[in-house]
Each structure stands twice: as C-alpha cells, then as structure tokens.
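First, one chain by itself in structure tokens, the form predicted alone.
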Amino acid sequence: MKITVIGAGVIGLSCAYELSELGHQLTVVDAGAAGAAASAGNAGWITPFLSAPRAAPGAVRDAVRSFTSTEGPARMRPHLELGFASWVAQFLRASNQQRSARATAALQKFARHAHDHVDSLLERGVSFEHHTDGLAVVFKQADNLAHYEQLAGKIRSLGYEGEIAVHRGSDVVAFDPAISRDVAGVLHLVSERHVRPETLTAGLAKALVTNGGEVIEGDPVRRITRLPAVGKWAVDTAEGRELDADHVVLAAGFATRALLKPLGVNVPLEAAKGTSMTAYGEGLAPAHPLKLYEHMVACSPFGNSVRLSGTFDVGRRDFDLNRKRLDMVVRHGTSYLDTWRPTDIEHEWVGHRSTTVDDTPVIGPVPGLPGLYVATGHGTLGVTLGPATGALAAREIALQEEQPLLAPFRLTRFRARNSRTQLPYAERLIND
C-alpha cells in the first residue's frame, strides 16, 4: 500500500516509521526540513504524569489575566480571524470539571505505555539521545508543592505506576545542587524520561529510509485531491510533485486545518507559540530535566547545554522571536537555578504547539473520506505521545484494528450533537 504522510515533525514520522516497519511503501513531505518545525526546540519531556489538558478549571481566569499581562507563561491574544472567538469559546468550556476530568483520564491512559514505545524504538535500532533521570517539578512556594502532592494523588488512582520522591531543605542539594536554595521543594518524577527532541526525529526519518521510505523536505503541500477510485488520493506540492497514495496521513501540525477544509473538514485547532533557548553556560548545570512551576518553564539539560523553554501564546501565528518573550522565559528560568547561566547561546528557537479546543489530540480517519487519516493537535505533549500516537496509528491504518485507546480522541467528538450514527470501524473505513 502506498501511503503519503503531511507533516515530518515527531507524530508523523512515528507514524510513518511504524507503517514502514509493516512493510508499506512510505512518503513523508514537509514544508520545511523534518524535525524542524514544533519538534525542534522543545523539552523532549516523555512525562505520563504531566499528560493532562490545558482546558481546565482556572482557565478562564488565567485566559483573562493574559490580556493585560506581558509576564505570563500563557497568553491568548485576539485575532482577526472570524472562527478565532469561537475557538476561545469552545476552549473555556472545555476547561470545566467535569470535561477536564475526562480529558485528563483519557490521556493518561493513553500515555500510561509512552515509555514502552519509546524502549520499543531502541530495541529496533531507532538512534536518539534518551535520558532516564526522571523529571523534577521544582517550587519556589511550600504551599504549591504540598498541592502537587495532592494532584500526585489523583494522578495516581488514574492509573500512574511511577515513583515519585519529595524532597525539602537540605535534601534538595543532594538531589541536584543546581537547583537553588531558595526553593520550597522538588517533586521528583523518578520514572519519567527526555529525549533531546531534534535527535528523535532525525533518527526516525533515518530508520524509515533505511526502510525504503522517503522524505521530502521544503515542499509545501498546496492540495489534497480525492481521485475517481475509491480510496485513492493525490497530494500536490508547491514544487509541482503529484503524489499518489492509497492513504493520506495528516500530521502537519496547525497547517492539517488549511489542508482540511477544501474537503469540507473543519477541525477546530489554533496555533500556541513556543520558544526556547539552548546555550552552553558558566555554573553547575542540572542534571535533571526541571518543571520550573510558578513560571512554567521547562529546563532541559542536553549533554554540555542546557534549554530553557516556555510559553504557550494562543492566537500567535507568526514566526518572528519575540525577544522580551524569550528574555522572560531565560530570566525566570535561571531564577530557579544557583550559579548556571547561559553565555554562548547554541540555538534559539520559535515554533506552533497545533492546539484543539480540548487540548486532546486528534487521532483516526476522517468521516467521509475512506484513506483520509489526521494525527495532530498534541499541544505540549508531542514527544509524550508521538511514539504511541505512530505505533497505534499505523495498526488501524494498516490492520484495520480499532485501537480502544484513540476512541476519546476522534474527530468525530467536535460534531458529537450531529445524528449521524457511528458505524463499526472496518465498514466506516469502506462506506463513508
């Protein structure tokens, strides 16, 4: 079967490392070169504990607080776009309790596993850098730790296996003696992992050519084309390829939207700006990876560097940095640190978290359009779930398997009020 694959960030090349490892015949394209886009800059954290959407209760004071703070980890800014209000709508009541426990219950199901996959990928010779020092959420406030303790809790009557230690006073020095002093605690999250981010996907791509596929890069997708045969696609480039295919995966991130909606799809996602920094510095470096909590940045140590990253800035599309927004992560980053500081800086980077109005995934074929199938909208858990997302993605593609654990995550959830009745999976796949 040939299968074209939208987008060569961490969730589609997953997705077509795993069909090729079926023995499918592969093509990724990409706008811009593999790994380069949401992919590049990020903490590379594979955290199942930390897997729970955005859209939760606070939401919408912190959406209010963010229109007049320039200091926030998150901000959601007005766009002139006119579906833009009906995406902060739909978000802000996806952010009740009882949604948000939904939400939260089914991604931590589904990212119970994401180290398995992430083990599965080295024992078939997939080569990235991979980390097993767990992950520290760091506080400067006693009372921000103890609430933690409670959501760890919570966390765990979902189902979460991990070890997870405290550590105050004096043990926090001999936990990392990076972290500074001055913090009321560290929650140390023994079991979770990070990656750094731009290996993983380098070495998927590798591994998938290796296995016959092929990966085009700087070649914008303009259309996608339902042919006269039933199941049969083309995709077009700006670089004039034709690509026929029997199956269409799109994993472009917020750019799946545009590519959609000439089919008459409509999915309901917004891009949320990141940007980090990874330099080379001066002081003691961590030697965890560090959820810096009260401002929301993450610290990630890379061999000899280390990446400060942060914010979530909604309704921002461009790609310019934002040097005061990149200036505020770095400072607030190092606050939480004793003596390291940045002095040669490696990489700086911008990129678009592909965000729903639920802050799940979407994950499954596209109703209507038999051989048409969508994995994006990950926000900041990409490379959380980007290996499960590729590995479950490819069986129901490929084998025909509904897999049970995508149901929360289908599109067909944005139209849940529409009459249509579902049809099991294999005659949707035939009949739609």
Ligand SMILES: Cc1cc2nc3c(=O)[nH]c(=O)nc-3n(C[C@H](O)[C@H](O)[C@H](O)COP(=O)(O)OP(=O)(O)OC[C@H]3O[C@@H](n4cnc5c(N)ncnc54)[C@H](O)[C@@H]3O)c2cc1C
The other form holds:
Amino acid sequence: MKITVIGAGVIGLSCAYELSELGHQLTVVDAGAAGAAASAGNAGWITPFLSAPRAAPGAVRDAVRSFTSTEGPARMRPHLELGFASWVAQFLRASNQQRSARATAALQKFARHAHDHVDSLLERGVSFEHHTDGLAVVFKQADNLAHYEQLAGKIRSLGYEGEIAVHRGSDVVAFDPAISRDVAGVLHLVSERHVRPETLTAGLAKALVTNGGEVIEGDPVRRITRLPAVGKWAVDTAEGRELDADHVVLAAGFATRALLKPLGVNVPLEAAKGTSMTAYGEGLAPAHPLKLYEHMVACSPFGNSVRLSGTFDVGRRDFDLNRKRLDMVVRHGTSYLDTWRPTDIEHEWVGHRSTTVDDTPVIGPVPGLPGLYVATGHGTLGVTLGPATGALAAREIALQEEQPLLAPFRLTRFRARNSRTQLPYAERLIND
Ligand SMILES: Cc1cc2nc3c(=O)[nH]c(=O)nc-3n(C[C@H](O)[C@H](O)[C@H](O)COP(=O)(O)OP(=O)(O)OC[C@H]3O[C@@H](n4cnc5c(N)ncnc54)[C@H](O)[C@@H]3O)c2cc1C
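Could you please show the structure of the form predicted in complex with the ligand, as a counterpart to the form predicted alone just displayed?
Shown next: the complete complex, the earlier chain at its head.
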C-alpha cells in the first residue's frame, strides 16, 4: 500500500517506520523540519508511572489560578478562535474523579508496554541516545513526598510493576550528589528511562529511509481529499505537491484539528506551550533525570549537557520564545540542584503539546472516512507512548487487526459533537 503520513514528529515517524517495517511504501510530509516541533526540546522521559492525565480533580482550581498567574508553571491564555471556550469547558468536565480515574487506568495499561516498544526499536537497529537510570521525583516539602507515596500505591494498584525507592535526608546525597541538600526527599522510579528525543526522531527517520520511505520537509499540507471513485486519498501541499495514497495517517500535532475540520470531523485539541533550555554547565550535573515536583520543572541529563524544561501554557500557539517563562524554568530548576549552573547554552526551544479535552490521545480510524487514520493528542506523553502508538497503529492500518489497548483512545468518545464518530468500528474500516 501507498501510505502518506502527515507530521514528522515522534508520533508520525513511529507510525511511518512501523508501517515501512510491514512492507508498505511510505511518504512522510512535514510543514517544517522533521522532528523539530514538540518532539525536539522536550524532557525525553519514557515514563509509564507518570502517565495520569492533567484533566483531573483540582483542574478547576488550577484553571482559575492560571488565568492570573505569571509565575506558575501552568497558565491559560484564551484566544478568540472558535472552540477554545468549549475546549476549556470539556476539559473541566473531564476532570471529575470518575472520568479521570478511568483515563488514568487506560493510560497506565497502554503505557505499561512503553519500554518493550523502545527495546523493540533498539533491537531492530534504530539508533538513539537512551538512558536507563530511572527517574527521580524530587520534593522540597515532606508532605508532598508523603502524598506522592500514596499516589504510588494507587498507580501500583493499576498494575504498575516498576521498582520504587524513597530516599530522605542524607540518603538523597548518596543517591545523587547533584541534588540540593535542602530537599525533603526523592522518590526514585528505578525502572523508568529517558531518551534524547531529537535523536529518537532522527533515528526513526533514518530507519524509515533505509526501509525505502521518503521524508518531505518544509512543505505544509493544505488539504486532504477523499477520492471515493478510486478508493484513494489526495494530499495537497503548499509547494504544489499532490500526493496520492491508499491510506493517510494524520499526526500533525494540534494542527490536526484544522486539517480534519474541512472533512467534517471535530477533534477537540488545544496547544499547551512548553519551553526548554539545553546547556553545558559548571558544577556537578545530575546523574538521573529529575522531576522537580513543586515547580513542575523537568531536568534531563544528556551526555555532557543538561536540559531544563517546563511550562504548560494553554491557548498559546505561537513559536515565540518567552524569555521570562524560560528564565523562570531555569531559576526554579536550578534551585533543586546543589552546584550545577548553566554556562554555555546549546539550545533554547518552545514546543506545543497537542492536548485533547480529556488529556488522552486520539488514535484510530476516522469514522466514515475509510483509509484515514488519526494519531495525535499525546499531551505530555508523546515520547513515552510514541513507539507503542506506532507499532499498534501500524497493525490496525496495515493488518486490519483491531488493538484492544487503543479502544479507550478512539475519536468516538467525542460522540456528542461528531456525527461521523458514531459508526461502529467494523464499518469504519470497510470502504463505503
Ligand atoms: C516542555 C515539554 C516537555 C515534554 N516532556 C515529555 C517527556 O518527558 N516525555 C513524554 O513522553 N512527552 C513529553 N512531552 C510531550 C511530547 O513532546 C509530545 O507529546 C510529542 O512530542 C508529540 O509528538 P507529535 O508527533 O504528536 O507532535 P510534533 O512533534 O509536534 O509533530 C507534529 C508535526 O506535524 C507537523 N505539521 C503541523 N501541521 C502540518 C501541516 N499542515 N502539514 C504538514 N505537517 C504539519 C509539524 O511541523 C510537526 O513536525 C513534553 C512536551 C513539552 C512541551
């Protein structure tokens, strides 16, 4: 089959690589450079433990605070485009105890396989920077650590099998001497991993090309058209390309919403802007990736450099680097470190998490539009779930094997707003 994937982030490239492994002819087309958007400057954690959605109890309180906050890690900045108010209302509705517990359980079940899929890529020769030092959640306040230990119990009850260790007082220095002496403690998720995310996308793109696939960069897709008479799709780009395909996979991050709209499909996606700085520094760098709990900053050591990332600014779709927000991330991040401070900046970055109203991904065929498949909305978990999404989506698209793990992530859950999502799964797979 000829398959076009729109979007060369970790999700699109994972889908494309896995489909090429099944013997199909792949073209990936991206508006910019492959792997340069959300999938570039993020923290790179592969973390089944931290896979709970942000649509959770407390979201209403956080939303109210975030409207006025300048220093908080999360902010909401409304825009006037149609759908924003509705997105916020749906997000808050999805934040009740019951729905959030259901979403957490579904994500936990899916994310449990994340490491196996990463191993599978490595075994097949996909090359990327990969670390297995676990992930440490660092707390300045003892009651936050105590609360997190309870949360760990809940995550365990959902089937999380990774090893967890807690270090307090002088144990923290013994665990990782780069962490400040002032912290209350650390919860070490021993089995978690991290990658340098831009090497993961580069590795996937290279492996795809080796399999005979093509990656087109710097050419935004303008229109996707169904050609029912021949059972194919046409993908038109700004540079005048007309790509024909038997299947199209739409993995364009939050832009997926605009690309689907002319086809009568509404995916409630918003952008949540994040930022990071990757730098060489002086002082002792951490040996582990660190989640700096109170300030929601991520610290990821890569080779000789360290990346500090954070902010969750909902409604911001621009790519401008907000100096104040990045400085805040660096200031808050280094306040958890004993001596390490950035000296030479390697890379400063902004990127947008594509976030659905329940903060869980949308993966699956588009109802009523045979041959069109969507894979986006991975929010804070695209690196964790990217390889798994690619492997399972490829089986659904190429082998028509419905994957039960993906059942909670279908477009059909946005039923009320979307007449196309009401068709049963079998009908959606069969050409109409
Ligand atoms: C600060 C921060 C830290 C994060 N840390 C982690 C982490 O530690 N672990 C984790 O699992 N996740 C993390 N994430 C989330 C992760 O980065 C995203 O979930 C993931 O990168 C999403 O991948 P994607 O392929 O869906 O999107 P993108 O990487 O954004 O790819 C979408 C692509 O579509 C292209 N595109 C858009 N419109 C068009 C068009 N019209 N035509 C053609 N192409 C188009 C874009 O150019 C882009 O390349 C973090 C995110 C942020 C912001």
